[in-house]
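This document opens with one chain alone, in structure tokens, the form predicted on its own.
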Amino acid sequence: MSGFSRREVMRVGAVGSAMVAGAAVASPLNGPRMLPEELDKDSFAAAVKELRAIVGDDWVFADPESTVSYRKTFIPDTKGNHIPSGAVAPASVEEVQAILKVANKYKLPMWPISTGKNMGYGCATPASSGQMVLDLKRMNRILDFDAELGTILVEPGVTYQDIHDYIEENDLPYWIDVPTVGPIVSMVGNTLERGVGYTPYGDHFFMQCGMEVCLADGTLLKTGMGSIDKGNTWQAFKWGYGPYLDGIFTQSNFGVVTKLGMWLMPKPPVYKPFVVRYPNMEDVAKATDTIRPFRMNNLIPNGVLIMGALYQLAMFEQRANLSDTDGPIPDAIIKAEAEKNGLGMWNVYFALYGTEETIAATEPIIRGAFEASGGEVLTDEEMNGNPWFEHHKTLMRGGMTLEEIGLVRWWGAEGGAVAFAPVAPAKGSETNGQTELAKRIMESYGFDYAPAYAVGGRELHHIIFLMFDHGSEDSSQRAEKCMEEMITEFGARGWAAYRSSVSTMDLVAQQYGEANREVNARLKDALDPNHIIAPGKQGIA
């Protein structure tokens, strides 16, 4: 995997952008770049040209026009709030160690990305305007690969893509798990935002074992095992010695994640997905119900996908293909297109992974209760191709799949999307509520709600796209005031988001209470002194 060019990092960067969806942007986005709030135009051209002595001219990105790929994204931002002052594509950690040293320098904030393709949270945006991007696409070396222990420890430019064709290439009998867009998106950076695949090892960060950091002062911390001269179980054993460092450097801006490891699902003999179609909307308290205890046991043993018919269609179908009203697409319309592609209300899609034994003893059990509950459990022989039933196959056993880009094109060529991800327990009871919650507000602006939930072991994720019209203003604004509401709203009723976009990661950082923030305050104050790492992230100045 050797670096790519200035062309390619260019085309790369608007993938799962404009280019990819056939979006265009808002208006805001396409004026130029903005300087650093407390930056003068002579100090920041003075940074500039330290910056290109570092990674060469090629590599720093600080005009209009070079700057683009980087200003695309899929969600509203009508007020200019999201745009940055260039970029700077570092090829080593020690070429990022004199990037930061130059940030501090000028008090340059600087906002890393592994691949940029943070689909529904701001892609490769930064939380404030005149930061500037700190693109780590061009280390994308697979630096090890334990065949015998399945460990893998990768730079941030690696996609799932490199590492699936890796596996692929030397006939290592193991799978990734991926998350919904993995061909062009990052191990590192999906990993560090406490992402989710749908495979038995579907909890990323929990799957995540050892890190490389640079901190803000050039710093290299290299935590679990990685620091022990000599060692050899950095990707092996998570815990290492004294306190538990990970978790701060995941959602968080306190240091440049340059090495990951993580730990890969050694492949099973036998593979067997379902799906199981429920014909109404209020059913899906009756599926969360039937999923958890087996999701508790681990009978069921990846992260169960509850998926709206809504959500479904919209990866294959754009709106006016079914309706050509200006208000929210009533159910029934949304129930007859259902049927007439094979999916029910709610559709659920787990799988068993095993030997022929195993999954046969299973099946009955599971099968039985789910029947019990009202839905229909069919199998990839009765859903014959369906396209639906294929994507989740193919995620259920680490495939690659771009599919569910589609959902930016529900609102044609200049779509757009932004995600919301509220947390419950994973209860029947909890499910009406949002589903009730959620559908109420978005209509109220006029949108269609599209819902998924997942279930894990004790949690479940309420996964909201809201989808609306990129190229329009009104649509723009609305959507934004949507997600607000429904942010304050659910966050009153204790539903609290576990990720955010850009545009709303304070507003999701005050519900969790001002000792968190305070502690969060403490921590930047301490490992980066003059803000300099992604100031805003998940609301740390």
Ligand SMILES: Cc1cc2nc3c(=O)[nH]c(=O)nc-3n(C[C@H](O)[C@H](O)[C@H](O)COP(=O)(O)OP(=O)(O)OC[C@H]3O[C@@H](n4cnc5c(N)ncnc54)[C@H](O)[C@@H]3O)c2cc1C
Contents of the next structure:
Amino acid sequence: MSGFSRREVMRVGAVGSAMVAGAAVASPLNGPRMLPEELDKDSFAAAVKELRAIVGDDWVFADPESTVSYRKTFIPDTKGNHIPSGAVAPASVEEVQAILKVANKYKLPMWPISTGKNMGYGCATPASSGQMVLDLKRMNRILDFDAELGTILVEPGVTYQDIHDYIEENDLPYWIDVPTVGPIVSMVGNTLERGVGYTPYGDHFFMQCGMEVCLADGTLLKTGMGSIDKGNTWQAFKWGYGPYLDGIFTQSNFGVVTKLGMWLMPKPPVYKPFVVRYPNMEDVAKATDTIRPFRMNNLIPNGVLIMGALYQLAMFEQRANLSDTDGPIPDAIIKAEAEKNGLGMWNVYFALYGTEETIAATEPIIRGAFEASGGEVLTDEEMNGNPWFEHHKTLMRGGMTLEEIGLVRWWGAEGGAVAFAPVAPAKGSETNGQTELAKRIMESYGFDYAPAYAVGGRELHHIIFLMFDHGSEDSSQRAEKCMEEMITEFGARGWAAYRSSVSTMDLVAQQYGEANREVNARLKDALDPNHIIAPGKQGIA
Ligand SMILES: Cc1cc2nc3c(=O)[nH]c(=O)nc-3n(C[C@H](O)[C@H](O)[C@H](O)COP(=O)(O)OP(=O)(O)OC[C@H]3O[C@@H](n4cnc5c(N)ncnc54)[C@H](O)[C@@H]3O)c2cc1C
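Next up, the form predicted in complex with this ligand, please; the one we just looked at was the form predicted on its own.
Now the full complex is given, and it begins with the chain already shown.
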């Protein structure tokens, strides 16, 4: 095999750590620019020169000052394991192809991002230091919008806000489905990470239809129906013919996705959001068992969030305003603060979509089941402008809101948060054990447990934001250890994460077993023999 062997590629990260550990710097942000191990300074400079010839001087960033924004991250990185060597921002597919040619020539690994706002998972930073960020934000065109089919084809740099504005400006009868940080993030990056939103179209990869992928050797692949001569069904039919390939380009490093198709939800005539309040921590089990049948029979059509009180409070409050304790905030304080703000210890958000008649028919059935489980069912009328209700009301209709970003500032302006989302079957019996385990581990490291659960269909995501003080070395180190322990302990009980921050990709990949890793490794060798696309992504060297 020419170029990097798998083991050599892994060393790119290891050497990066050693270099920063050796440097006397308080934060990796101030540390030295990292180079891939295989590249000496001269070769890197030669590669940069060739990249400049492709995209122009203004779009290659290869010095510490101009790469600061690419190094900014909310996750802890005390060893400097995730520092890019630079960034290059192409404006077209042809430029992506030319860049990958240079990357192959110099064995310079490229870490593709769409808008680079993978917050809680590493933002734009790579899985190992030395990789160059391949920033696709300049490729930001909405290429097609079929108003009859409600389908869209976009480039990586298109944000949900762009699509929202396009729909408004053209008065189109559709909603988009957004993650909670929709305005500033991309449909492509979010969907490739298999991200989620909160309308009935919330499973983004499920609603994705057709992609264009640039492989490491420059080959352009259009998946599904995209490669048919004169075809016009690329965004209408997902599966195409033969093996279904789209999946292997999500959460992977097998190619650079340059176009992505998506289905949009027809705007319903009537939309009615609800919250169900539960007073006690252990009620999460009853809530889950009540939601599951309605998700399975689709009487509740959207992914349901079960939001913990502290998660909700952290959206709008900094920790210092709630407590001056060093250790974790006691439940009694959280409960009192929640009650003061019209919140329960758990708050279940769901919505009904349809006509007055269909909603009138299903609401009593759903309401009855929640009430029988001890929940208090409330609507717009009773919540009367409550900011948390308004936030979720906006999300469940695909509206734009950034309020949840408040979570990353829980400990102060520096901002620190890393996400962990283990998956379990959607059964109440799975919940309290998880809550106890997470709370015990997090509190032993001095952190607050700020949870949410989400019931997609038959599965339950436990969304744990580990909020820490990014400005403190001690807090960052505790956050790293805490996250490793959580992933390990949850994994040992069969609760593995569906996604990972760049700092724990390998750890999570181990839990999915050797056969899985080996198949991924073989695919990588076949599609990217020099391992120049995002080595280390999802634990695939
Ligand atoms: C408070 C808070 C709330 C959040 N809520 C949600 C939520 O509700 N739902 C959710 O899903 N996420 C959520 N996130 C996580 C995250 O911010 C979003 O998923 C966001 O959409 C990812 O950022 P992005 O779109 O800029 O993707 P990017 O950062 O551009 O991409 C993410 C990763 O995908 C890969 N990638 C991106 N583009 C390409 C490409 N063109 N080709 C190949 N690989 C590529 C890369 O590995 C990249 O690192 C939340 C984060 C925070 C802090």
